Structure formats: C-alpha cells, structure tokens
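One chain follows as structure tokens, the form predicted on its own.
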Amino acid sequence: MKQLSECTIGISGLGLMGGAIAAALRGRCGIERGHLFACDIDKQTLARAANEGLIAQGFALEAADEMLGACDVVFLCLNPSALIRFAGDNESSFKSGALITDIAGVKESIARRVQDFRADIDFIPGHPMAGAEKGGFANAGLCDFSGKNYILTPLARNKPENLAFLKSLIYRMGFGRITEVSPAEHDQKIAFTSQLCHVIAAALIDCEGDTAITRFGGGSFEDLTRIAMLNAPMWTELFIENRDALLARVSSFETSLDALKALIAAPDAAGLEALLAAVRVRREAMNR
C-alpha cells in the first residue's frame, strides 16, 4: 500500500456516511481534493460535492468502473444488498492491489460474498459506529466521528499491512477505538447495541398517537426516541438481514419487560427497587 498522501480514494454511495467519510478524509487526513472521487446514483449530489470542493470528480453509477480502476482505497457506503450487488457487478473493475472496505451494519453476509473476491484486491469489512438521525449527503455535517467506536471484522485472507493501514486511517478520521471481531460476533452484538435500540424506539413512538405529547418531554423521551427518525428502507433491510440475532434480543428484552411489569403490578416495591438498583450497577459497569 502507498503512503496515504499518495493514495487515490473512492467512495461509492455519497449519502450521510459517505459524505461524512469524505469530509473526514479531506479535513482530518489531509487527502487532497484531486485524490478523492465519489460514485453515486444521484448526479445532483455528486455535482454539489464537486462544486463545494469536497471531491475532485463524481461518477454516475454506470461509470463506476472508471472510478474504481483509479482508486487505491475504496469505501463502499451502501446498504448491504446494494453493496453486495455493486461489488459483484464491479469486481473486475477494482484496481489491482486495491484496499476495499465497507460500512454496512451487518457483516456475515458481506464476509461470505467477499471471501472469494479476486486475490489481488483486499476487502476488509468494517462498521463505523457513528451516524445521525437525519440521512442524506446534506446532513453529513451532523455525523461526528470524534471518539466514536469502529468495528472491523478482518478475514483470514486480509494482508496485515493493509489492516494496519486501514486502522491508522480510521484513527486519523477521528474515531477513538477500534474493535476487531468475527463477522458472526459483530452481528450478534450489534443486534443488541444498535438494532434492538431502534426496534424499541420505533415501538415507543408507535404506541402513542398524540403528536403534541412532546410538550411533556423533559429529556428522557427525546433521548429514547431520537433514533426513531430512522431511514426506513435501510433499517428494514438490517432488521431482516440479521433477524435471527435480533429476534433473540427482542425476546430477551420482552422477558425483562415482563419482569418489570409484574413487579409494578404486584405491587412489589422492594423487588422493583432491587431490580432497578441492579440495573444501575450493570449500566455503570458497561462504562468501563
């Protein structure tokens, strides 16, 4: 792999995360405009990014091969199904020796697809744990990477020097911690820390029809439901793609909810207080 300053980087999918990554590469990593390209289905977004000086050139989807053939590093910022389709359709177009990574919220299906990728390109699956409730390139500025977590699920075929390069780049983009796990462990844990949280937020909003109830909000409601303003197509795909792990987490949550409900209904003040105290201790331990 070349020195970062000599690399040409391409981003496929210039939405919220693609735009935020482009901004981090330019603003934090010192990537010059002439070394940063993007490919997207939305030509207006590409034109805006070029006019703002963020990228050197935007490529329409049908011209993706032209961009990929010039890039030493490629970020695939697409939903899982679109990512797999794009990678498969363009496998022959990637530059020999290129390092490719992705940002998808599920990893097993991605890992299966790229395990048998061309031997002369290196695909390292990843998942930045950052985002914003409002999607699209126009809101990329709301996505702050500072101190956030980044998950990598390296494959046996990945080259150690490419993994080291990618980790260095991730830290320079502002992320504070990188965790390496298997694709299976990623999907099992992300079902709890991300997907279950979105399910709960969606259910909480779904169970109340009074849109003026926010007048009674004091912070708790806002904190719990911010992520209910989600990208419906993307989260539908993530929920279904990881449904076995997610359904197991939903069932576990329902068990805990039933236990709380029973203590409140009893009413068992001592039991409820003990449970809440135990929850507080566990949550504090999670900060360590």
The other form holds:
There are 2 protein chains.
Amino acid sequence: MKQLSECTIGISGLGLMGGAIAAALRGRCGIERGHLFACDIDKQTLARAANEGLIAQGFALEAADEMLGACDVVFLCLNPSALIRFAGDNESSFKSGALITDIAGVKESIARRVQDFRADIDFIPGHPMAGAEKGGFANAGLCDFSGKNYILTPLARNKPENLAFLKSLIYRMGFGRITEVSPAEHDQKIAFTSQLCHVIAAALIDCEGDTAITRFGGGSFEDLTRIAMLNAPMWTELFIENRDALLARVSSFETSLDALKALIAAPDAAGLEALLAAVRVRREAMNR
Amino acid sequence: MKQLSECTIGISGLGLMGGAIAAALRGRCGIERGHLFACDIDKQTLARAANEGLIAQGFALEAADEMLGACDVVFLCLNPSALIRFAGDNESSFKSGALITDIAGVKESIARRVQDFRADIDFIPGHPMAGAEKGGFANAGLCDFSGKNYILTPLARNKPENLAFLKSLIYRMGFGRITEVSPAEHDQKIAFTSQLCHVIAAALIDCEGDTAITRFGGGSFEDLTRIAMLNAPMWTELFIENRDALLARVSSFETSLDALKALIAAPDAAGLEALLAAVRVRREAMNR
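Compare with the form predicted on its own: the form predicted together with a further copy of the same chain:
What follows is the whole complex; the chain from before opens it.
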C-alpha cells in the first residue's frame, strides 16, 4: 500500500457513518480534498459534500465504477443488503490492489460474500462502534469517534500489511481501541451489546403510549430509550440477519428478568439485594 | 411561612441527595450557613460537611430532636423504611408550623404514614428526579438539578401557602419542572420511568458474565446499564414497596418484547420495520 497521503479514497454511501468517516479522513487524517471521492444514491448529498469542500467529486451509484477504478482504499458505508449487492455488482470495478472495508453491524454474512472476491483486492470487514440516534449525512457531525471501539473481523486471506495500514488509519480517525475477532464472535457479542439493547429500547417505547411520560423522567428512561430513535430499515436488516444470535440473547435476558421478577414478587428482600449488589460489582468491573 | 432567608432548614440524611440539596440551598438559594443543619448516622460525614462550611452543625440521629425543634423546613433524605421510622420516632420533635418534605422514590406508603401527622406540621411528599449512579455524600456533586423534573404528591391537608413556598424553593434549587400528582399516580408512572428501567439494566448485567464485553460497546450497552451501578439496599426497598405497579409494568414490557421477538423470528421484515418506525416517531414525540 502507498503512503496514506498518496492514497485516493472512495466512500460508497455518504450517510451518517460515511459522512463521519469522510470528515475524519479530511480532518484528523489530513487527506487532501483531491484524494477523496464518494458515491451515493442521493445527488443532493453529493453536491452538498462537494460544495462544502469535503470531497473532490461525487458519483451516482450507476457511475460507481468510475470512482472505484481510481481508489486505493474504499469504505463501503451502506446497509448490509445494499452493501452486499453493491460489492457484487461492482466486483470487477475495484482497482487492482485496493483495500476495501465496510461498516456493517453484522459480519458473518459480509465475510461469506467477500471471501471469494477477486484475488487482487483485499476486503477487510469492519464495524466502527460509533453511531448516533439521528441518521443521514446532515447528522454526521453527531458521530464522535474519539476513544470509541472499532471491531475488525479479518479474513485469512487478508494481507498483514493492509491490515496494519487499516488499523493505523482507524486510530488516526480518532478511535481508541481496535478488537480483532472472527465474524461469528462479532455477531455473538454485538447481538448483546448493540442489537439486544435496541430491541429492549424499542419494547420500552412500544409498551407506553403516554408521550407526556417524560414529566416523570429522571434520566434512566431517557438513557434507556434514546436509541429507540433508530433507523428502522437498517435495524430491521441487522435484527433479521443476526436473528439466531439475537433471539438467544433475548432469551438469556428474559431468564435474568424472570429471576428478578420472582425475587420482587416473593418478596425476597435479602435475595434481591444480594443480586443487585452483585450486578453493581459486575457493572463497575465492566468500566474499562 | 417566614421569608426563605429567615428560615432555619434541617436535612435528615446527608447522603447523595441530602448532600446535593444542602449544596443547592447554600449555593443557588443563598441560605446562610448558620441556617442549615443536618443529622445523619455517619458522624464523619457530618464533621466533613461542617468543616467544609456547608452546614452550621451536625447532629447524631439520637439527637435529631434538638435539630428538628429549631427547623422551619425539614428535608427527609432517607431510604423509605428509614424515613418512615424516623418521621414516626420524631413526630413530637418537629417545630410547630414546620414544613416537612421528603425525597423517597415511592409515595403511597409515605403519604399513608404522614397523612395523620400532627395537625400543626405540614408534610408535603416529594420526589426530586435527579439521582446519580454513585451514592453517598462524597458523590453529591454528581447530582445536577438544572432543568430536572421534581414530582410533588400534595396531601389534601397541605396548606396552599406552604405548597407555593416549597415549589418556589424547588425552582430556586435549579429544577426545571414540577409535576403535581396523586401518590398513586406517582407510583404508577415511576414504576415505568425509573423502576422498570433499573430492573432491565440489572437483568442485562445479570445475563452477561464477560466483563470484557465493553470492547464491543458502542454506547447503547453503556447507556442502558449505567444505572445498574445502583444502591442495592435502596432499590430493593423501592422495588418491593411498589411491587404491584412494577410487576405490571414488567409484564407490559414483556408483551412488547414478545411482539418484537415474533417479528424477528418469523422473520417479518415489513412488520418489524413498521413497528420500529412507529417506535421512533413515539420516542421523538417524548422529547419535551
């Protein structure tokens, strides 16, 4: 791989995360405008990004091959189904030797699709853990990468030098910790830390019809349901794509919820206090 | 009631909330040190508060009658069971004409206990919605009252001028909104916005033993479980005291969770996306 300052970088999908990555590449990483391109379904977004000086040029999706042929590094920032479709449709268009990565919140299905990709391109699946509850390019500024987690699920075929290059770029974008795991382990862990939490937040809102309930809020309800302002099409894909792992996590959560219910209903004050004290200790141990 | 600047104020229980109220009274409300007293089980805390210039004098619990006899306004900042015990043990010690209020997170049991209190004292039950996940006087600075909710559940016997005085004081402490409801309505609403959320956070931690899971965190898990660092004795009391309302809220949450599970398992992408989109709209409407 070239020096970063000599690389041409393309972003496919200039939404919330694509926009935030573009901004981090230009700002924190010092990529020159002339080296950054984007393609998107929304021509107004592309025009805005070009007018703001964020990118050199925008490409319509049907002209993505023009962009991809010039890019040493490509970030695929699309919903999982669109991402798999885009990568397949454009497999022949990527520049030989290109490093390609993605941001999808599920990794097994992505890894399955790209592991037989053209031998002369290197696809390293990834997942930046730094979203926001409002979507779209206009809200990209809400994504703060500082100190956040980034998961990589490298394939056996990935070149070590490309993996090192990508990790360096990720840290330069501001992320604080990179964890490398298998796609399967990613999907198991994310089913808990991300998808189960979004399901719970959605259920909490679904079971309360009174929109004036926030008069009785003291922070807990607000914290637990902020993520219920979710991107419905994307989360629908993520939940369904990873449904086996997610439903297993829902079940184990329900088992713990049942245990708490039983202690409250009994009521067993000593047992409940012991469980809550143990929970506190464990949660404190989870603070990194 | 006197002018606020002429009032002597007592705080019974100088923990997280008692300490935060003391600081707000001294700071935002301009109460002079000589007019603020506290009693607590912990003599070191009292000595620290006196040495820091927060209070004029601290009293041991067994000497609370000395303090109460001098106070025009009293904040009872104890766990529910200790609060009910303290109020009963000291009913004869309150100054005639005193305004008494409390901070307990359950209100029906408090209101039941104090509605037959001495006719010459006025107990107005309340609930400041501004806690923190770390307890104790040392962490009182973590409580930020600015713009927060405060619930009052006045009794029929409360004097209108005392209620007006207390509301003015609450706003001067920094709270942004006061809602007056019956004790029963308070307990129903709080079962949802506060207690159910704490039960869910506890269950989420209980069902995951891997303390390194935060490597896979992107904010959702952290937001949903911050409150799992809870004060176990206090929350045990709150959950059990309000268990009928809380268990009903857990059930309705489980009904919504079941609906989501069924859509994911089917999988019914269209139904799931429609539900998630409706959730987003409702949650956005809940932003005050």
